[in-house]
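Here we start with a single chain on its own, the form predicted on its own, put down as structure tokens.
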Amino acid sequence: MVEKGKIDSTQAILLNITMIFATALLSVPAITATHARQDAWLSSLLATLLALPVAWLTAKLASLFPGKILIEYPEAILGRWAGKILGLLYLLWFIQICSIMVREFGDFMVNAFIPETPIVVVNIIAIAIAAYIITQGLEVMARVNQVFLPLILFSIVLIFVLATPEMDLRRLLPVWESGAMHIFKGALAPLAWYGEISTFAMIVPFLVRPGEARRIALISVVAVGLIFAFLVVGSLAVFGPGIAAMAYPVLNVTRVINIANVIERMDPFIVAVWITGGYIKIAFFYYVIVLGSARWLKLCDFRPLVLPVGVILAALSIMAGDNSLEIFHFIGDVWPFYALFTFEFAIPLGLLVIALFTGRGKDKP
């Protein structure tokens, strides 16, 4: 066993929330509003409903193959060689997600706070911190997240409470003006983020009670959906549909806070908390890459892979695009279709159908 740690259902839910939410709060509200404008909050709720089947599908596959992780399902269903190839494709997909995430995080830090710092330095620091976290194992990562996620959520609530004087709920009107098609298009970007719940299948065997995977996955998606809807409503109430033109709407909300000229310019303190969430999300995907690679290669320990994978992630994060606009275009216009119709939904659905028709796998309640 390359991982001996165990996490409980609460830790798993909190880890899933961070895994989906930590980078979505940066740019996804703006991407959603680009299509749905003031109806972006409806898009976020629609995305939550559409993500529930992905969560169910993830847990259903896990119940059929207890003790196995996501990249091992294809080999059990399709046979050795086809399964190995598909498992490798999943590993490459995780590497792509993580490298883009590191780049997105680096762009955010450089553009918003430290413009004179080379992005390669920011990326390497993020990867180094994530590498240290994952060498401590899944259980330690979950405990660290259990401490910091409540602080992140508290900071978000605090932001919008303090920004209340700048809010006007009339900026959310008229409701449904964008129309059903634009609301659906606005739901695709958050849906692709919520679809990352499929990555949860990489850690189901390490739950104290793996049979709770379905409940954990569904609760995680609903919780993320409600948090994201709160972010979108709050941002729209402050800026209106104009958030579509902003790179980081929630960060801009922190910059308009001014209570009696005493409480203002809170963004450095708030971002200090958010950075922790970014590190944990990077660490989570970094972890599933090295864990999955060790399982794929039949190694007894994933730690020797931490350094080479970190080098690959650092290189790819720099190659991901020439600037943040290219990244925004990819995650807004390309990523939703690419992710949903391959690794998040289509492939797991195909694997489940084949497994049920061939009688492979054993359902565990």
Partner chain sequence: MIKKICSLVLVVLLVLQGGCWGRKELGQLAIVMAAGVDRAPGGDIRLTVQLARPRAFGGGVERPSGAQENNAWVISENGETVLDAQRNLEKRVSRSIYWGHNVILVFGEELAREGIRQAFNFFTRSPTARETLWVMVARGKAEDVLNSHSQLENTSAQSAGSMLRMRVGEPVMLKDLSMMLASKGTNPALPRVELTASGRPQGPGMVENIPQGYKGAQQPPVGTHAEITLTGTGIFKDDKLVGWLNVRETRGLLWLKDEIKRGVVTVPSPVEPGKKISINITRGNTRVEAFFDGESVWFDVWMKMEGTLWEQQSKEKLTNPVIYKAIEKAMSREIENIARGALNKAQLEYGVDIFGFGEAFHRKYKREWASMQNRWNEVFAGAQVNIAVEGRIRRTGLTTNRLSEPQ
Given for the second form:
Amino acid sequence: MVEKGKIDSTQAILLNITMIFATALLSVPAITATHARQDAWLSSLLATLLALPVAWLTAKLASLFPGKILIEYPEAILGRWAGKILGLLYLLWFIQICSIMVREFGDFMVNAFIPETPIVVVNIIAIAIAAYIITQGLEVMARVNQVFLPLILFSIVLIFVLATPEMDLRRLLPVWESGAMHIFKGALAPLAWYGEISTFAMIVPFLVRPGEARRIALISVVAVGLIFAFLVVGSLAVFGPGIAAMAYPVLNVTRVINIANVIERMDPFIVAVWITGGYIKIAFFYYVIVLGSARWLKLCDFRPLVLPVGVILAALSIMAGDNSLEIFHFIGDVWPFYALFTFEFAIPLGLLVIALFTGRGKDKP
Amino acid sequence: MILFKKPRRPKGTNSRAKDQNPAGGNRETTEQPVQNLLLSTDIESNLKQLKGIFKNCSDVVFREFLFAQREQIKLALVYTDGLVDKTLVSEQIMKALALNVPMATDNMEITRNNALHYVKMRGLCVHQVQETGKIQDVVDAVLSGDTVLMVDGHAIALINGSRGWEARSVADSITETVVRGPRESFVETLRINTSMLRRKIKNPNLKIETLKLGEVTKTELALVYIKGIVNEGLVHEVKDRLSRIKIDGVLESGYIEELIRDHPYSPFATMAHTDRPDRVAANLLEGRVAILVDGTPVALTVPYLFIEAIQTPDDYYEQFLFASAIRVLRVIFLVIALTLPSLYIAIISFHPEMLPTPLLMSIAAQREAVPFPVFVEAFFMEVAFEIIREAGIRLPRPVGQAVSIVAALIIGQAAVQAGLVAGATIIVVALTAMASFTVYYSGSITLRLLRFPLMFLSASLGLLGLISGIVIIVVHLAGMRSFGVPYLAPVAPTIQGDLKDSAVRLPWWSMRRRPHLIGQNDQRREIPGLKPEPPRPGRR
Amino acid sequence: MIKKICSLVLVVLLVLQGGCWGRKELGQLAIVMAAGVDRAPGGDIRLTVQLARPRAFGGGVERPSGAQENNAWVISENGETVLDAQRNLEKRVSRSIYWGHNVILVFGEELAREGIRQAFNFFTRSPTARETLWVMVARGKAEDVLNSHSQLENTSAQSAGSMLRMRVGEPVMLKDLSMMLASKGTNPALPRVELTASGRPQGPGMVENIPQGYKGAQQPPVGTHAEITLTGTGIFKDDKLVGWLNVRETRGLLWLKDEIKRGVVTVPSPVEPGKKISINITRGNTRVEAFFDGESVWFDVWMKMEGTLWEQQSKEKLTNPVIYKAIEKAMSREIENIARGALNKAQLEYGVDIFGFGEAFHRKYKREWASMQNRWNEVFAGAQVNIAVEGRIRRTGLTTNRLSEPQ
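Moving on from the form predicted on its own, please list the structure of the form predicted in complex with its partner chain.
Zooming out: every chain and molecule, the one shown earlier first.
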């Protein structure tokens, strides 16, 4: 057994929320608003609905192959060679998204927080802390998340409570101006984020009750969807469709808070709280990579892989793009299609269909 | 004000009888190993043996006298001067044997053969008498303050409980004071300490197992738990860890703590230390195990959770709303004590946009004259504070006043007036210092220790460094266990029932269960429906 | 173990290195309190900054008594862009210029007439400058306005900021300006500031030169102290300044935008001609609804204003319902007049929608808006606006009728 710890269902839900939400918080509201303008909140709700099948699919596959993790399903379904190759592709995909995540995090830090620090320093620190978290194991990661996620959610609620004087719900009007097509386009970016729930299949065997995987996946997606819709509504109420031009709209909401000239200028605090979420999200994907690699290579411990994978991630995070604009372009215009139509939805769907037709996997429903 | 009196060994405890024979090394002055030697029937040879063992121990007294009857039987008392209750030895043993007993016997013939039995059954007016045939037991007994009586012609010695040495009387707790609640604290004598626990928990299930540790010091330890509540596995684990210890001496419970704790490198304590009997009793009732060590008022309890750093005994005695409010404040103080200087450094040198403009102006004006970067300034002030604190503990009491005045004047005023330090820095350092004393003492040491690396981190990376440091600390804490219990419970992993007694304390009638991970054996603390309310029609 | 120590040392080195990049120790910062942007000859931007001098602020450290020091240092520099000008400024300022506490941003009149888009992007993009800084437009040169002191506040910038925070002018933050510029349904309106003679200087070295040369500016007597004063509102068409509203019209603008309700309305006494009654408006609510019948656009505006009667020159009995009804009526009429004044100026004189009526129209007629948004200002100029005001006097302070009159 590569991982000995077990996490309970609540911990899994919280971990899933952080895993999706920590970076969705940054630029996704802006991407959504680019297409749907003041209807962005509709897009985010639509995305939640569309993400439910993805979550269901993930849990379904997991229930067919108990004790196995995502990258081992292909092997069980397609046979040894094809399965190994697909598993490897999954691993590479995780490495890619993890490095982009690190890059996005670093860009955010440098853009908004510590402008003169080289991004490589920020990235290395993030990866080092994530490495420390994962050497402690999944259980500890879940516990750390239990400490910080409530703080993050509290910070979000706090922001929007304090920003109510700046809000004007009329900015959400008129509804349905942009039309269904634009709302759907706007939904793609959050959907790609919610689709990261498929990564949950990598840790299903380590649940105390793996039978609850479906419930966990669905609850996680709905929870993230609601939180995210709340964010979008709040940002729109403060700035209107203008959030489309902002890099990090929620941060801008934080910056305009001013209560009685005393409660103001608290954005560095809030960002500091978000950083913890970023660390946990990076740690989660990092963990998935080393765990998956260890299982793929049939090692008995994943810890020797932590350092080499960390080096790869750090290097890739720098090479991911020349500047932050390229990253914005990627996560805004390329990523949704790329992610959804390969690893998040299309491939799992294909695997499930084949599994059901060939009758592989555990008892059918 | 410390009053001295002679504590008596309480009756009814019979713990020494089942002493584990400690794996004693052979450091006595005799040439043969002592532990296996048996007493002989010849009192002279026994005395010779013992005198050889206690050679040059001027405090060990050998008192030989005759038990006069028709046959003259030689008796010998061996005890350590200073450790025994002298009145008891002279009145209840010597006088009884030498004067009272022989006269009181009418028809009985006391011969050499039945002398021992007779002495034990009729002669001694001592509350506790034991027989032994081993020299080792005799030696141990003498050194523990008991009086050994040997009767000629018998290979058995009688050990009379006569412990009574000069000890500090029970006084107020110094390290943990409370406004409401018992004042008493443990003292240096193990028996008095166990008696305090026994007085609080009058139940045969309160088990006090004694064992001896320290090959030279032979310090007595008491392992205390409540059978039926405690998790048996925990008791075994503690015993197992204790049994591995082989060390020359145990002078304080700190020795034990470092030898059996989890995560020996961690700056965070994984065992609670307290000198308050009520705290120990409360912990025992929750299913914890306490380790009391002779010679120190500080008892250890395990498992110890992080949350205990903000819990004090009087939280449970005060009204729960007040207690909860204070606890929430203590959480804030804990954060302040850990992070305030680092936050100050981070804000001043990386994020001045966080301050409201007038405040920024005021701080900027103060800092204009200061020649150092804020990190250096805050660092030196923290060090200065540590100097004052350390001096305050070490210095002889009469000069305390003088030092505190000098410290306050020099650090507080002169430094600001000379423009070496900004006033704001002093406020920050002072606030931090005060906040750090509101948390449990051993916790405050940890906080002080961690403050410096955090200051360093925020001086180099601002809030990013600070939050990274905090994440590292939390990851470290989340990975820790104290005797099998996750250190951050009940927060992470979240145990909903136990959150009733965490950053808040709910009323007693709502805390129906013992801590989930500690009192597993018997979860029920009280019956449901204890909430006081007016009788309702139809209710009974 | 050695490996562990080595990696620890590496991490420490990495972190230490970080210290050299991001740090901006408070003592190394030149804190900008106010920024002014003017048009320099030759198409350049002239950036003026008012830098705080913390040394002069006191703050615990005893100051040598007597001499009053200047709290701010005002310095200007030209450049092709704002950032370029800032770069040039840094050659003259020994500390690094720090925007995190910039309170106000003032556009010079000349630059504002050419368009402010060219000058304010820097402030939204820079992570240190706040979105909450107050934006205003100067009558004349921004540079002159910044070159001033405040008697009550530390700097004149804070003084101007406080006045806007107290809502005596049209309060526009940087984020509001961005939103107004982004929206086609409204045009920006910025508070107008200028220097006016305000009492006598308090101490040596505090005499200011009030810039002269435009109408209305008082000729300053020698040794006059000047303060930044809010004197109305600048009206913009998209990003170009087209005209002004005076103080009275500004109040109408604020009421119509439903932004600020406070203000004082003075009406003639219904009984004694020539005597006045003043009502302090405390609460209010404005609702705008757009109508479109396929050809013409019109707006219905409902204003509900409540106030306290706080001054009465005449001596009529207020407890008489007939009297106070009459006062309320006069109050409503006056409010309508004030609002109408602003509206007329915007519609007839400048043809610019600064009230956000376009957004009200957009919210209701989202399909028609698509064809109308690019010529909205013309549509607005021709639209009819019906104003219905309901004025109410809720309280009369501590007296009912006049205390000084025999009953």
